[in-house]
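The chain below stands alone and is given as structure tokens, in the form predicted on its own.
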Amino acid sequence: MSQHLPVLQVVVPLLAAPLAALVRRPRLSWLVAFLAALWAFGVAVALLHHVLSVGPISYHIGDWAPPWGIEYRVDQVNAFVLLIVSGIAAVVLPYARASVEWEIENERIPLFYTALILCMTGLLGISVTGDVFNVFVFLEISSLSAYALIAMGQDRRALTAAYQYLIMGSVGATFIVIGIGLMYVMTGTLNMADLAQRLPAMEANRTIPVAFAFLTVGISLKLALFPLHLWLPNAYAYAPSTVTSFIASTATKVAVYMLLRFVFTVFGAAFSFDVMNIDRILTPLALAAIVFMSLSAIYQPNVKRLLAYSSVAQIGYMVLGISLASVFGVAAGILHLFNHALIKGALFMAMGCVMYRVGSVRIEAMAGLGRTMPFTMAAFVIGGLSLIGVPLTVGFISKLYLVRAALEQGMWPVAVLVLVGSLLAVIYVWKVVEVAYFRQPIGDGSIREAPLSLLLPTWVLVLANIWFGVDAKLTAGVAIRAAQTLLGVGS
């Protein structure tokens, strides 16, 4: 069975999705979803171990050799992304059991888990496939299920947020499929490796730069790159707590992976940076995201919305690393994919705990929670320190690599703006900490700590923020090897 792991990574969750709906009982549907996530995580660990010790895996669907058949290809880059998506899902689903029962109507819970598994399956499929049209198919699977998940939020504004995401997501998907279609017309192939071989001979043809532009804009919409981020704040703010925790930790990360794969693997770094000069677009937009979105976060009264604007700023860090087009720069971007998933997962899950007990995540409603919900707020504080980039947390590792990459190229103003982003993060994290720890509790003091079923998964991610901040040998090593693979340089 081990040789079939790349396809089983997708097939098993895909089969589990309708099963979760058919069992009809909320607890059973949760169990199906949890087992599917555990399976995906186990497979992701096995695939990462294989590519690190043996090398890339090429799996031919139906035993049809590429480019005629569909290829699933796993290397250091997407093996890392598979680990992020499945790992977050495996932690979020134990958390979901109590949170979903509180936020979602009982009869809709099986459908909720079906959509959640489909969303995970789509993200895994995008990551593992070596066929560009399959990327679009899996993108639609993850996106359509994400729209449904967001619309299930308690607040009626969740419907508007889901509709806005639907419109923006559809525009992005249309741009992507047009770009893929243009490449297919010119090359007659959809296989990524085959495209990488054929496209250099067609650089002079105007269709290829147009395809590149369509794909870049479409993917930028999906990853919420400033100023194409307008769908994200409402989607994160009004979605159910479980959905926000999962999507914030995975969906935009997979979109960043798509950008990496198309820019470095399909088109190649020489075409992307020397011919198309994509760095002249990505670098200023990334820096603008870091500064302006951090400033926007400071003025948000809703903590989930605050963290949503912070996510757009953090996406800026990832894109900035990619735009530097060096081993350390790309490694910093890839490393921040993993680290930011841990950070935002912990923070949004902590806010889910607050929502469960308080019924609100507005800053004024969190007065005194440092005393009444000490473990929840301690989780938020540690996640906030990691977001700022304090030493011994994963956020520090990401920013250290990013600053080093900028200084290597003599771009000290870029390094300064990275540090400015951290200082702005201090302000908006402190806003929450000040209210929670230095104000008197509201009401009769009946608010209790969140249940263990919510706290334990939250603290798994919190401790991971510290563990991989103290010992970053594994994550940084994988990120550097992945960057070397993308840039085509030796170890």
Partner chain sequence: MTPSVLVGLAVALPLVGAGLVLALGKWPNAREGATLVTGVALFATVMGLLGPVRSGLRPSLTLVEVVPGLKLGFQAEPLGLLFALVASFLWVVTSLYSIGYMRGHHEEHQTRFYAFFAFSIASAMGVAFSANLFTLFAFYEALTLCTFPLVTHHGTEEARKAGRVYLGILLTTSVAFQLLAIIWTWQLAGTLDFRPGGILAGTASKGVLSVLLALFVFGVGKAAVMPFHRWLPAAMVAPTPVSALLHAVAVVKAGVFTILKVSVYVFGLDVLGTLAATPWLAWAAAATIILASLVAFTKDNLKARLAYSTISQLSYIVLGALLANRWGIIGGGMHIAMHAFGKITLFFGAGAVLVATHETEISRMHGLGRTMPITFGAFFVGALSIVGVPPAGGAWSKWFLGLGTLEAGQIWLLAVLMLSSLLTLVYLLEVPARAFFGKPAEGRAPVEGIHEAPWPSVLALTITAVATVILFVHPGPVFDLVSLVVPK
Given for the second form:
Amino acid sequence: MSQHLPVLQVVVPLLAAPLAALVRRPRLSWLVAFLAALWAFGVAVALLHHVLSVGPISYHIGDWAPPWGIEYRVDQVNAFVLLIVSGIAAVVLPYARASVEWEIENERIPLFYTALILCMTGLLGISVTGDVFNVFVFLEISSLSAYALIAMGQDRRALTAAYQYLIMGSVGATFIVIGIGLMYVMTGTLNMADLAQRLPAMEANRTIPVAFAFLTVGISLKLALFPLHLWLPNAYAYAPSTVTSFIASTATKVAVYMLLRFVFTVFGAAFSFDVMNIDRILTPLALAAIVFMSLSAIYQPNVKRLLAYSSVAQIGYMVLGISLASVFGVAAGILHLFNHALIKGALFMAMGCVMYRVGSVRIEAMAGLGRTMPFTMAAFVIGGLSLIGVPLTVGFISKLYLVRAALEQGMWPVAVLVLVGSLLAVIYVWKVVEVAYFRQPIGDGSIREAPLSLLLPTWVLVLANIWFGVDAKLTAGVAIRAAQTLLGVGS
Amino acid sequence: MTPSVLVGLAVALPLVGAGLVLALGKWPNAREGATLVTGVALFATVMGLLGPVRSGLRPSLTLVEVVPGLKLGFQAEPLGLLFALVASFLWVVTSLYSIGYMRGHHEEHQTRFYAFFAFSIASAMGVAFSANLFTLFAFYEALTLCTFPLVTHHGTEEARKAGRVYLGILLTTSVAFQLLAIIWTWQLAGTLDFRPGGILAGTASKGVLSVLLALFVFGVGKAAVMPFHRWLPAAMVAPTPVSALLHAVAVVKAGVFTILKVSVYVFGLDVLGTLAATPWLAWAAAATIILASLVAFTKDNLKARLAYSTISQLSYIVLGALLANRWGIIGGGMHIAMHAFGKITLFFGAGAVLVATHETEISRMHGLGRTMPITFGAFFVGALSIVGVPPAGGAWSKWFLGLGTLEAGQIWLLAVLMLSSLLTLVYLLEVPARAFFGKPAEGRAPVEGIHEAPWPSVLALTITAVATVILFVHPGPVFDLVSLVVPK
Amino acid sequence: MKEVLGLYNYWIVIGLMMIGFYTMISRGNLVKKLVGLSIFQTSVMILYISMGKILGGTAPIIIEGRENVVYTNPIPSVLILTAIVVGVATLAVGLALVVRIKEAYGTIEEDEIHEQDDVM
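Please give the corresponding structure for the form predicted together with the partner chain, as opposed to the form predicted on its own shown earlier.
What follows is the whole complex; the chain from before opens it.
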């Protein structure tokens, strides 16, 4: 059983997806989805434990030995990402039940859960596989279901947002296919480990840099790296609350993981940074994302959109860490992957609670919620503080490592810009907080605190924000080891 | 109880107090009782640490290792103990004062007020007993956030604007400069622990360390070195007890305390003395001393004048730290205590006048001394302490600061101290002088309707005024404690 | 000259790719955009298949007695089967979205949709 964990991670949710559609009853399909997410989470925990205590796992699908067969390969890096994706799914699904019943028509709910599990399956698949073409297949599974999920938002702008995401996402995915094809034509293999061995000999050939460029741009589209982020704000803003909470904390994170995998494992840090000088592109773009997207966030009248812009800025932090190409830097990027999932998960779920009771997430709609929905807004405040990076929250840990990594290389202007980003976060978070706590409630006073089934999962993430901010030994330790694995330096 | 437990208890007790306040919110008398009892228990706890610390022990307690090499931990050392003693004692007195003030002034949301007050004290205790820069920074930021609801207590547009300035300056300086400095220190020294003699010696060039020092001095926005002082006058929209305890004692002292700690335990006086930036920063502090005094002259609003006086006095302590010699540290450390008692008395006085007469402008306080003799008598004593003349405690700290400037060979800095004392004398004593000798202002309600503020408030300001005088007669305990920081 | 004629399959790929890309960017009609996307994806399929093709090669079937036969690499073709499925699915989802957009906005012209959203 235990040696089959890597494939069970993907296959069980994949089978659960049609089941959720077949049972046809909303509650029952929710149960199927929830169990699938719990299963995935359990497997991810077991995998991480195994990887940390024993070492990387290589699983051969259908017992075909790599490089001919597809290999699923789990090491510190993707075990951590699997944990993030499945963990967020396991927290979001209990939350989904009430929220989805309110936002989606009854007969569509089973299909909604099918798409949600498919999306999770795709993301898990991207993370677990060691085969580059398999990455593309799972990427499309997750993306296609994500387009459908986003389109189910109540606002009609959700449709155009989904359409825009579909166009840009497909272009990104196609770029990735081109890159994969060019690599295949030069090396004759699709296995990541095999590619890593064969590529160095081909570096001089111009095809490899072209493949690298196509892959980087394609993945950057998927991870919404500034200025390729245009699809993201509307998609996050108008999707159903559950979808936003799930996708915002997982989809872009998995794309960041893809970047890590291709840049460090497949092409290798030496080629990516010394030959291609990818840091010369990534660092300025990441810094631009941090500064400009934080500034854009300040001017958003819709809180979900505001948080979406903030997400683009936060992706800048992750990419910045990666572009530093040092153990501390990459670890900071990986750490922020996890931490930002917790932060944005909590914040978007709090906004889902507001949506459930107030029916709007525009800033004016927050008026007086500090009094009428005290627990929801308290969750938002703590999540916001974590986003800013106040000590004893996860956001602080990320910034700590990132700034240290920048200083280590003597890049103090970078360190300053990272901290400036934090200050801009203060402004956009505080804008919401001020309206919630200083304005009188509007309406007839019928607004009540959100139901427990929404509040509890939200608070689970909020408390995780504090827990992993106070005791970050586990997350920081895994991130450092993952970074060492990626950079190929001894632990 | 072992001393280590006491250290943890000192931080935990105010949190328990806050919980009690929230639980007892429906019964105001029980609620205020809880605050007072917690305050007394806290003071007793901190006093319990005095013996062990004086005998040379440094009881410490590590809560959790956050990431490898960074611990959330506490340690009692003389300077922190002094800060904790002052803050916890004055918390009890301020609570007493608050009862009279908040009820006499019919303030709303009193439960929230007392709860956040307790949270703030817990943060201040955390700052005082922090064992490393990380812990200090965590509680420093917690203190900013816990005092925000107190500053914006009235919820008005004015309070909201002031809250923005408050949070804006304190967070900007702490995140952009102080955090940068802390992480840089971590990267250079590999540790953030406070150690006698410092941790930075020999880790980087003098130029780098100079930059680092500047980042610390300006990054500790709570020390209000110009140009990052605007938050303190802004914070004056808060109810007076907040201004009195937090913005004359806990918050601002947390700032200068941080600078003293960084000077002694992170840089070390030996390193500090050799840096090129040290004298320049000392002059920045000196400029703040003079400029803030000059601005104080122009303020007719009593609390605003006191705020600028605080800015000026805080820079005395910053200056003391930057003199980088034993007398400077002793003078600066003692000034934490001396200024606290003096300034809180002044704020209590201002609040008492507000409650009794609803007057906030100095120019309208003529003749009030005759109807409120205790209040203005105490105000007079407090003012003497700030000026630094006998028979008030402030005389001692200024004496040692003066010695420090001489030892550093900075005769001009001594001149600055003298000039500033002179300025302080004029702008502070103007208030009791008008009250006692001026004629009642025209257009104000007849004098008969006015009498002293409610008794708890009057009692509180009497206690602090008497304490100011006692500190002049018996400065020994304070001196002994502070001199443990810089052994000969 | 050899670069131009000898690599004609790549030139076709590039040509199709640019046509598809240009259509996607320049057209305001949502269906035309999808058509552009499809052309774009198709060009990549041709790229893959032409990479694997060997002149004179046959299907990779082992026949007894004729082991030394030249055959075309089947893997790119197999991969492209997957990509075709993905492409069809993308197109289907895209068209479904366009239908829904038409229902919601009454138009499938991008600028008219923006106008309606701006009014709100």
